[in-house]
Amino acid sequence: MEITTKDYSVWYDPEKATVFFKGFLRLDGMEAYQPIINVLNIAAENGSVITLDMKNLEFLNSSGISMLSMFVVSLRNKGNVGLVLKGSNKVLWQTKSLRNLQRLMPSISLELG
């Protein structure tokens, strides 16, 4: 499954059991997320654990944080999958906001290089 536009990418591989983000995203309101929410649920359900690659997502806007922040909660209740995030220490919004969703579910694994 594959969302792409001008501005940004998001896919899911199955066979690495990873959503990959690219691109400054930076939609309207949780509306305008919910296909990429979509995609992530359908990662959920497929796996015991998956991986978030934001390492080539430039931007993120409070709304996609929010996104995110929803769709971290919604893992821990479950309490079924585990989840990995991969960032990059270059890109400024990643070291605070990723850090920020790990108090939201402490088993996360965070990998920033």
Given for the second form:
Amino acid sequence: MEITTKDYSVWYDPEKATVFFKGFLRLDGMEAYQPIINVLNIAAENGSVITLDMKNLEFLNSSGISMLSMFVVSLRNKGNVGLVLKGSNKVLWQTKSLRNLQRLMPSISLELG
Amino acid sequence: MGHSSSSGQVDLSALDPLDQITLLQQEVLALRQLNQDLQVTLETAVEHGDAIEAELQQANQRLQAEIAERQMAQSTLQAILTTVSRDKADLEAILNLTVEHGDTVEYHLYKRAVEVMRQSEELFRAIAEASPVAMVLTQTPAGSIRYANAAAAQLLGVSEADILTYTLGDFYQEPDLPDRLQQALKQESSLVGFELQGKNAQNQAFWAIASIHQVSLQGELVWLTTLYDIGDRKQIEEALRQSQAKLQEQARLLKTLVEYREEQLRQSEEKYRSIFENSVEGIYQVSPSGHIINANPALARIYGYDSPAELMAALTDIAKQLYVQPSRRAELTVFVNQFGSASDMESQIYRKDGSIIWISESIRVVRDEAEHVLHYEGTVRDVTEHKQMEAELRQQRLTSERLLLNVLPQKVAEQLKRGTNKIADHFNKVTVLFADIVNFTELADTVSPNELVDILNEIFSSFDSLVDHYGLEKIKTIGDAYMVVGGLPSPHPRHVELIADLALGMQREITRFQRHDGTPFYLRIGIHTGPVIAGVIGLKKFAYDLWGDTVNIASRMEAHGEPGKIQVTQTVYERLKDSYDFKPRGMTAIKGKGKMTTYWLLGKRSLN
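Show the form predicted together with the partner chain, please, because up to now only the form predicted on its own has appeared in this conversation.
Below is the entire complex, every chain and molecule, led by the chain shown above.
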């Protein structure tokens, strides 16, 4: 399962139970993010612990972080799926916002490299 | 039920009995009625009570249900409240997160934008300073100068510091140009490539191609004017005209050249076509799969076809159809692919009628730029005749070699062939035998020369076989005499024994022959052993011969011998006396040698 445009790629690798993000995500509004939410939901249904690898996601706009927040909340409410976030110290927004997501779901395991 | 003493009770005693009865009957009726009423009243009251009770029951149940419902609603409300509170907290958190995220990204983007702007300004400055084109930034299209690059300062004849005190309009020849530009640029955001005449600070005129663009500089809109000094226009136009004429001339020359080359090409093509058509050699092109895709008339003729077209239609897989040896085409292809070409490759091929001929072909591979094999080109000659001649020649050479070997010992023949100069060798230990058919010359008187030679040939041929058998060397025949040597040209330790065995064998062999009148032939044999000189002399009719005393004495042993006997010298006797039987002849006068002791060789002693 993969969504690719000239700006970004989002794909789900079931074997690694990981959703990979790459490039520049700046879709216009929450509705535009629906296809990506679908990918995340499929990942959440198919694994007891899922990983979102955003090391190569250089840019994420506010709609994007909202989408991610809501997904985290929905995962927390489900209660039976663990979440690992992989990010990069070299990308400024990741060092701040990914840590903030832990406030919504304290059990998030954060790996910043 | 007893009587109730109602208020209407009449004193019976005061009445007559009839009246009394009537009264009583009335009273009974009334009582019955009362009773009935009571009955009804009672039933009504009971029914009513039941109804009331049921109603109360229902009301009670409703109340109970209502209480339960209320309780439930309250807990639901509680739960909703909890969820809502949590959602509210989540949404607040998400909002905070989003805002912070936005701030971070905004900060990041701002920093980057500032950096990009700084870089682009630097870039602009660098380009502007490096450019040979004059660049001027003004507030209005021809207004006061904000920035001018070095090229502009030079063109306008002002120092870079002073130039900021001028307007660009100061340098335009036409006084109303600034106004016209202002008007034009109200509609357009740029004017590109128009020519204007300017004057520099020293009042010298110049022509320039100008362009004006509106650009944003640090958030402020300004006008960028570029002036490309085109100098003396006439000079430029003249140069242009000249270069155009030159180009036309070059184009004309080029065209002539191309025509000339084409003509040359056409001629050489014709030439090659003619060579191709008239060549006596077959010429072909064959595809990697073995299809002949081009063939000349000579090839068709060699392969036995009526025309090249017929040949090309027929030969689609030469590996199977053409070459007699099935793997031949594969061998040739491998070779040519490896080395690029192959010359004079001889193969047997089938002609159209199935006959087999020898061809000699030279092949080369033709590849495209990517090194893929396009096809193979080759030339073919029919070498069947040549091949036959070659076979004949080989046969003749073999024959002459065999002949040479008959005349000379192999070792000597090889030496001669190698061109060894040495013609004679000294051999210390050899044994020489002479044999002569007794009275053979007398036979010549009674039989024809042909018959004579025939019988001589038979006898000598049987001797030749014996000589071969013992590995000895026949030197020659002289008339009816036969000469053999042992230990030559290769030394042999038993040369005396071998010659003795040959002599005994020859004496046995001769008994198989008879004269036509039935009388037997007799053989006189002489043997001597010692040193000889051996070699080939002369330039023609090579003959290997022996010289020396040993040869002479052996010849004398034969000449002074007796028919059917073998005469040997003392030396031979000494060598053989232990294993052969001899009979001493005594002293014999030998021509040129005086008297010698000789022996008759009788036979080989049996091992027992």
